[in-house]
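In the form predicted on its own, a lone chain appears below as structure tokens.
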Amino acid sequence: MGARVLFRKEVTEILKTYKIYVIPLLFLVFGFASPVITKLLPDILAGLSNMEIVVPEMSWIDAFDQFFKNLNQIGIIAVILMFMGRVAEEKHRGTATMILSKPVSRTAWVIAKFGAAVLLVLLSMIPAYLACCIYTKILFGTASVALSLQATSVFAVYVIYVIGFTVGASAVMKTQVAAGGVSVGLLILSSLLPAFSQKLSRFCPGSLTGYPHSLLSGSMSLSEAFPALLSALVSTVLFLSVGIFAFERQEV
């Protein structure tokens, strides 16, 4: 069985889950409240206080930088929540033995459950993205499209990258919870690594998550974010053929 066989089942079984709702209600929900919370931010705050707090004007640019945060505290979190178990939780639960008693490659498989999750994940991102976009305008007047996709393309590829060693920590281990405290240390250490050096920060994953600030507010070009960009690839890569290598050594 091909991996675009694998794949096609896949996506079917997503089609089939509450998976099909979270993700993207969610990353719309943030989508749609981002610029609504942005532009109703000085007014909350005053209405939280006696004092008078001075709050700068906001801008579409903080409108977006909103909707990022959102998606790098919660919607992150949401998506190893979603497929910590992609494979863990088959090996777990012994479908998986089943699945692999047929003539299925282990690589196809876990390459399979990889791409439908990036799947979702990318398409659950362009109607947020133009919930975002057309809201901002509407509230600001105005918002760059060219510098804002640069900024969700960026957070794109960050996301990939946390879908790869997600799937991968759940290719190597056995169970659900074990495979979601790997992701969560990964998640972690991808955060921190940034801060450890300022040279080795721009090759860092991590660092995608402060580039789409930089980017809208143009203080940064496109091509300064590739070798990050490509580091997160790269790493994708590695997590995965770790995943894989270790997966295909297992008794299931």
The other form holds:
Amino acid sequence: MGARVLFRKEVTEILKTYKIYVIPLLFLVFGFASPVITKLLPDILAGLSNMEIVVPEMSWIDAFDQFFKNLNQIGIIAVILMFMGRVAEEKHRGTATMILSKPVSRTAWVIAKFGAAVLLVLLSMIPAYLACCIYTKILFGTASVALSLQATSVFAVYVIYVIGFTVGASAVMKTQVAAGGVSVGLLILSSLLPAFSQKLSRFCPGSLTGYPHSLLSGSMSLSEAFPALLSALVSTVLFLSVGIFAFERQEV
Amino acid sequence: MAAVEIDRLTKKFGPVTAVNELTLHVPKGTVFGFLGRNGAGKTTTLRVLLGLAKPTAGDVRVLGRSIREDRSYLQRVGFLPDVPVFYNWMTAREYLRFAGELFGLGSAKLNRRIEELLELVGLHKEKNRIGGFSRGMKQRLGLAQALINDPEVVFLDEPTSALDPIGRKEVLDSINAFKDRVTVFFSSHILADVQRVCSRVAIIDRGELITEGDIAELRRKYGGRTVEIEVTEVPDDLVRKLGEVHWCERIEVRGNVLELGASEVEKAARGLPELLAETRVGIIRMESREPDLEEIFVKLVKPDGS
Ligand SMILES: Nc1ncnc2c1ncn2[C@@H]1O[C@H](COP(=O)(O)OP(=O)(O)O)[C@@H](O)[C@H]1O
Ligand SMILES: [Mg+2]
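Here we have the form predicted on its own; I need the corresponding form predicted in complex with its partner chain.
What follows is the whole complex; the chain from before opens it.
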């Protein structure tokens, strides 16, 4: 019961405070712009110089590659910026004191924040994906819905993982800047980890960022992505648990 | 059963001892003033009472339940922190609804309660978001949210300290309006405010209990009395004799008016008429007045560095 009330407050807050609209809008812009830029880029490059440059013919795969590249760079940073303060900022401002002196479960509170963040980001990906799909089809004539959906789903799991450690860090740290620092640190760490060992890389959540391309180009099948997908979800639970464990013992 | 029982509570922050072996009983139905200067340990004590900070040592029972055992007592208490902070995007009504729902209150009863409380704190006409509220409005909303669950004990941390005289009066009036229904634990460093609403007080300093009791009792115990006598004449004899008795700690003569500081009220009450009769002066007027909390406080709480 408490959990439902807390979740509803988080969702209402997302809807009522403008800054959260950044995520859906940003993702949507990526959805529109990625195929357009991919289509126009060769022409722009050719127009800019007098020399003959041989630009390889762009395909629908390149359009989606661009889409995931944007999501993975700017999109992920935006997600961290948006959610790094979800718990930490309430502790810092003092709203947490008001809530946690009531019969409220801290665990439920953190999970409500994680759940609302996941809901927002996943819902943001739907129109962005549709835009990308439609524009790619218009501009390139073809696009595989099955493969692009697979790639998008894999990326969605990666985003959940990022939200997991961001909200976890937010629960541990006292300020949103500190939580952001820890989150970026974890992001860098998880992107470096796959490089250490070829064998272990398929279990690394960080590997998921490369999978959309492999899936789109057909060099990998979805089932090969399972170990990393599973480990991303397990890591999400672990990060949240660590965050909750620390938060339960904190003085606010 | 006491509403709050604090038994040798100690709270340390590293080398700093914020609360030191504090023992305190707050009887049900009282408005209990928890007095101390800035940094005395009031907020820390309250944070422990609300389960926001953990005691270093000692035991705390609220409504008969040890707070170490479970947090279910929070269902029956209310809390207004020293600086209440809200979600700026909510309206006062929305915040109260959210707070009420966290206590599991159902919608029909909650709506009635919300309107009742908004009326009590004078925010019932307010439609704007909390982001635009003044400090005083936030304080009053804080008071309303502390009462949303119809608590048995409400903890107020310096509810008047940040307010101007009008804001203070409004908050004190609200407290006076609900104090018959709930035990109030009122922390403050403003003695005049405590004197206006509290029946019982504890004074703490540097984390330690200095004294505890009914205000009237403390006045008798520590305050002495100031006695003012208007007499027909002031013979030197009388002044000299007054200077010799031990119950009189101060004499001031202004024309035909004598002002005495009586340290032992009982003895003064018997000794003074005797003295006056001996010296054969006529009495035109005689009155005595009780010291206020401030005089007691100043007497008991040593200045820094001593
Ligand atoms: N979180 C904390 N960390 C370190 N010291 C603290 C903390 N909270 C309070 N203190 C110290 O404990 C003492 C009591 O503070 P506090 O309870 O806020 O006093 P009051 O509310 O009576 O003004 C002060 O010396 C203060 O500096
Ligand atoms: Mg304080």
